[in-house]
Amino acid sequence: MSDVVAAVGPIAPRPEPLLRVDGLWVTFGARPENKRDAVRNVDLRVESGEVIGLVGESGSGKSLTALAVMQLLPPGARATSGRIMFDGIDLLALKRRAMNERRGRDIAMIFQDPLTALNPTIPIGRQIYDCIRTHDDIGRQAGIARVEELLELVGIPHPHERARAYAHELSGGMRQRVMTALAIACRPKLLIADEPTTALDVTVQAQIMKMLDRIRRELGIAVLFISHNLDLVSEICDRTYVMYAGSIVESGAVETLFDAPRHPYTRQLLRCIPRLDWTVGPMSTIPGLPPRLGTLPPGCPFAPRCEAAEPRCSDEKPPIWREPASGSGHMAVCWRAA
């Protein structure tokens, strides 16, 4: 064994992930009596070139986690604890100007509603051009050519004419493509896609997802894909994190998570996916509602809705289970995970 080790040399240490979120807490309210924890102790990793899914019901904390990474939390919310390491730098420690320099250039985001995210008074081409000029010293003609190149890359026909259009003159699918062109304008290392297919019909959804997958492969961009659509996540993601009530309750490789989920919430989410062989009876749903902000039970927050809950689930915090000695990184927070 020693001869083999000597032949191949020492094993190089694993490089740091592109994005590493450690123990993130996001809180609403400034006074102690008004504080409400919306994101609780979230750990998350994204390697370079990797596609990571972040799934869960509406209100589970997915978008707030992404906004904390972008340092774009809404008024009243703030990251009260944890670290967000991006490319070796703690984003929470950066001043506003330093964060502005990284936002858009190194890390970018596709927002849920492009109609509200795009400026309605400025042509889309000018918005993309301004984004490029913010981070790159580029001439006018070269900038215009770059804008048209980006519009063509995201599948918008006649980019020269479309660049003069306003957001309200485009369809929902076209606006989402413009948002994508804005996000990748400066070739970021990480793209956060927050429900990029919301309110789009199934055909357009497929087109947008195919476009995103093609672009991230061509540009080598890592993607954090936020969605409640597990079908889409299973198609494009390498690993997935499942969020419930502000916390990560399960994570692992997509194949492992979908084939052998360990958390009851993940299992019930998977049962809610419509199937072509569904013949009789109502579609599966998860009974009840997620807990309101600041009203978590003392034990597992999913216990009141869980089909496999035990008495201890309501009173005691569940332990963290990890797949032993497999290297899969499969993790679940549940008494019955093992």
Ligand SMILES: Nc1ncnc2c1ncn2[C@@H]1O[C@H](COP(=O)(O)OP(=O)(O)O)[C@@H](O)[C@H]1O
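Rigid core: the largest C-alpha set superposing within 1.5 Å between the two forms. Everything numeric here is computed off the predicted structure, so don't read it as measured data. Numbering follows the first chain given and starts at 1. What changes on going to the form predicted together with the named molecule:
Put the two forms on the same core and the Cα of Tyr166 is off by 2 Å or more between the two forms.
After superposition on the rigid core, the Cα atom of Arg140 is displaced by 2 Å or more between the two forms. After superposition on the rigid core, the Cα of Pro123 moves by 2 Å or more between the two forms.
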Given for the second form:
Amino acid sequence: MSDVVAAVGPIAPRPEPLLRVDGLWVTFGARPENKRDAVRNVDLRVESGEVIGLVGESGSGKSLTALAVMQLLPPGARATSGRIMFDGIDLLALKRRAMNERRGRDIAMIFQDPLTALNPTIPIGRQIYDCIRTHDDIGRQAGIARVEELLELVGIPHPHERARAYAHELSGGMRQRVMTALAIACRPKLLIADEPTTALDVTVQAQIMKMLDRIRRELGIAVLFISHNLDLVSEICDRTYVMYAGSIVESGAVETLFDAPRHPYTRQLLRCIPRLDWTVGPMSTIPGLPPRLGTLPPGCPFAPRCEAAEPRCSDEKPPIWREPASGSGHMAVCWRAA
Ligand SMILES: Nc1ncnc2c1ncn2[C@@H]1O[C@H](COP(=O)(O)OP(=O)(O)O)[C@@H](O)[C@H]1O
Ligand SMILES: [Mg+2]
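Provide the structure of the form predicted together with the named molecule, given the form predicted on its own shown above.
After this comes the whole thing, all chains and molecules, with the earlier chain placed first.
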């Protein structure tokens, strides 16, 4: 737990979270006949210093949710409704220039493929140095020292020598560390990590998870960790949101979701966790496919693939169930959650 959270205490969170997404919709297509909603009414919050997971199968809208927060949505996609409050400021109302200043300085993002974010022609140390200098009026010596500190923090051995390397000279895991150093160079309050370990092998994945955990503990940076692997999420996250077909279907403390999931989708996802002992055969997947954008059934979007579906699940929108007693924040959108 970070110092920030420790000082406030887990039972008395600050009244306004660091990031608060309320009723976010992200839509492709402008005309009614070709409108497709990719993110549907998403609520999400991240407190200072927290590590929050966002999980779901490919295509569930995780990246678009993150890109909406960064205001880096792809062409054709728009945040059509909702509010994104960050540190007391409504990001959707910010002018482009004001947002550009926040991006990098206050919120930073790392992606699955670091090569697209790293410049192949500039040594990595120099890239980090330049990044620090754009946001911070720091002297040359202090800047170089900060670069080496950052490389050290993300677990790059011999930072003094490694700073001169080019991106292509590094392994995938090392590149991911460099990209992380670049992202946290200006001490953002929030780091969004979108499937940062998906392209890496299992051992390197574990190392990157350790690195993210260290960043959170040593710098108190909040992390929104996006993954399709619930097992990875459980390693470092405090709470997790589970997304299906553009909507949050369940959220709560990681232990709760693991031990007592209320949504059949979460339960079925948990069974898809890849095991190290592959002797039991290929990894199981949830049968069937998520609905295509713009073709949601009238009831629960998961009903056609749900092992526990009842007749009403296909016809009627499921209610939101919330854990009544404690303030754990456990919720699920399912007819059978109660
Ligand atoms: N640039 C794009 N153009 C059209 N559709 C897109 C684009 N990006 C994402 N989508 C669609 O939006 C949905 C959600 O995508 P995304 O947020 O990338 O999912 P995830 O990150 O959970 O895998 C998917 O159905 C995807 O096909
Ligand atoms: Mg994605």
